[in-house]
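Single chain ahead, by itself, as structure tokens, in the form predicted on its own.
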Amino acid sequence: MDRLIIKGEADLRGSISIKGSKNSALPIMVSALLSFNTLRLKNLPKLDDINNMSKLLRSYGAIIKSRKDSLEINCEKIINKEAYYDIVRKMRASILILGPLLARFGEAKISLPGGCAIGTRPIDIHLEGLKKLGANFVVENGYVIGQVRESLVGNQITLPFPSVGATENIMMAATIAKGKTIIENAAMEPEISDLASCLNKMGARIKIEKNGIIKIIGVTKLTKANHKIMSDRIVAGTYVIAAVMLNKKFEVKEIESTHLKALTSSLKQMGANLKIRKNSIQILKSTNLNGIKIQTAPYPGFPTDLQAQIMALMSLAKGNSQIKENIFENRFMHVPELNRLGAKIKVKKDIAYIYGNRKLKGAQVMASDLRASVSLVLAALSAEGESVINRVYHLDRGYEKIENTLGKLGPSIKREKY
């Protein structure tokens, strides 16, 4: 296992240009399911979630081959119908295969994505909308087992939430089916817009209107396509936030910046100094940094995926600040181990209290999921004298070796075994 040592008052310098979103390669991925031709995917970021994805599909008979700056898809040939949970307790993504077999397929098998019960993190949603569509569901010994009669069949589908993840794999189900379908109270975020796109470059009939509505005429079959993984806004936010926390003059480039309109329009509020620009955002020296009060919700909405990072940050800040978590249940795990590092964090339900004006001072902590890594990460880059970030697999599944990113532009973060 590996864990992070690193230098705090770290310094930041240069520029960093964001690579490809891992949460829209995900799906678009999965997507290459639909189709007996090849998808073409670029801008795919290097990461552990990544090579999962590939390794999945491959077991289902995926023929994927790496070029030089691309990933090329083919599964012609399938010859797999179940996803066991070894391949899949390793990210919750791997649900999103379920729709595009049922569409092509009519059957599926898929061990539930590890630690999550039906309800919690709502895989419940995905199956009644799925349902809508046609399909028959079971859930026996851990596994998701769906069923088509004849084919899936378009349907008007109001989601009671919207979801990322079922918004994602209704659509791609939909892809195929016959006739029309209507998802209302669909997730809006950019990710979806980003498959929309793909899925539209192989053939298929989608428009996205602006109030939460997609519609989509079933198609009878897909072609080859080439697509670029539109920028990763988490990670572009999460660097934003560590400039800011830095207090360093620092550039974040390759972005579409009206994407992190929410968090920007936060960071302003708090009185930090930015220049934002259409695909980059400048990052100066602030004189004071103020709390804020802010709640997470679905795009465009605060991000539930910079709610870590921005806690780190409040943490520094003069005054309180408060978090109220809309979109997850237990999201506040980073919490105790941020208290560690020296910040005031308290929490009671669903909202967390900070106490600003802290002094940050190195520590022994441990990651407990993907976003609560990053945020220990800003924490020990701003605190005093040197941290040890433990169990950071978490983080490599949505950051690129950061040691080898973010580390060459001026903090010390070396990578060690133990």
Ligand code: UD1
Second form
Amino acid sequence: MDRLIIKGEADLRGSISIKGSKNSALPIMVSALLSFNTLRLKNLPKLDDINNMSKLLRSYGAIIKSRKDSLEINCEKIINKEAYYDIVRKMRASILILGPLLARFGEAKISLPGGCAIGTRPIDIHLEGLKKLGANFVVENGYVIGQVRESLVGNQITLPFPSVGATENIMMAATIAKGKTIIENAAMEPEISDLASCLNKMGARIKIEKNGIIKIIGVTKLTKANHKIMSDRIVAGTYVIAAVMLNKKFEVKEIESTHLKALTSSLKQMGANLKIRKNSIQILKSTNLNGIKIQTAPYPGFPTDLQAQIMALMSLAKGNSQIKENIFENRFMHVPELNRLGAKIKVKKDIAYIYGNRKLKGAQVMASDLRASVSLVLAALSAEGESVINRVYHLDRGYEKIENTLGKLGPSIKREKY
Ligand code: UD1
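Okay, that was the form predicted on its own. Show me the form predicted in complex with the named molecule next.
Then the entire complex follows, led off by the chain already shown.
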């Protein structure tokens, strides 16, 4: 396994350009399964999750070619309709193949998914939605087996919670189902719009309305298409928080700043000095940061994927803060590790109480999930002395080799095997 050795009280200078979004790229790669024709994708991030998704699609018979600045996926010939535990356990997004396979072939078998260890993360909303389109499921020996009698047929589906993955799964399946589907209480995350925009380029007829409603008119066939993956709002937000924590002048570029409104308004409320433009955010030095109360919520609310990072920042602010986690029930695993670095955070049920004004000190810590890992990196960068972060494979799933990307901009981050 790898670990990171990070020198604290780090410098940070210049700017960073943000690459394509992992959470957008994964469902978009899967959408190639819906079509006989080639899907060409640009701006894919270089991440383990993207490689795992390529492996998963190849195991089904997809032909994937890496070009200089793009990836071509062709799913004309599918040889297998079963996803194996070994790939699926590493990546929860594997569940997204269910909808496209059922829509195109009427059958699919997938091992129950893994991914980050944040709560129980069931798939009932995915299955109930696909059932409404005409699929039937049995769960046997850790596998979900789905079948469709003739073909999927459009329907009206109201989600009990705006699950991102379930919205994507149902939207993809409905693209080539017979007739019209309406998804109510759908997730409205920008990644959903990016997927819809790619599918529409492939010939789908999807309309996203503002109030959580997605309307899809099924088509019989999809065509070849090119798509550029939108920039990663979570990676962008992470680096904005890093610059505020280190109190350095820095710029985060090639982003859609409107996607980060919940974060930037929270940071401004804390006293951060930000210059927000359409495609960039400039962070300037601030004199004082105050504690605030926030809660995570589906988009456009505060993203759960930035909760661990802002918690690290809150430890440095003057005054106390609170975070209520409304999306995942077990997403405070970074708290004991942040406390090892000198933070003082207590958790009661779904609320974390963060005591401010802490002076963080380097320590050995353990990464537990993707966003938790990066919050430890941020805390280590601002701490006094050296920190060691173990089990960084979680981090590699969502951040391109951070020792290179951030390492170029001032901080000293070394990777070693142990
Ligand atoms: C996606 C993101 C993840 C982000 C999350 C919430 C990807 C690859 N991952 O995950 O980074 O943290 O959105 O913004 O895009 N739930 C159920 N039943 C279901 C599905 C979900 O109870 O069938 C629950 C989950 O356990 C969780 C909540 O709904 O508590 C939100 O999950 P969901 O929006 O589905 O997240 P993911 O799509 O897994």
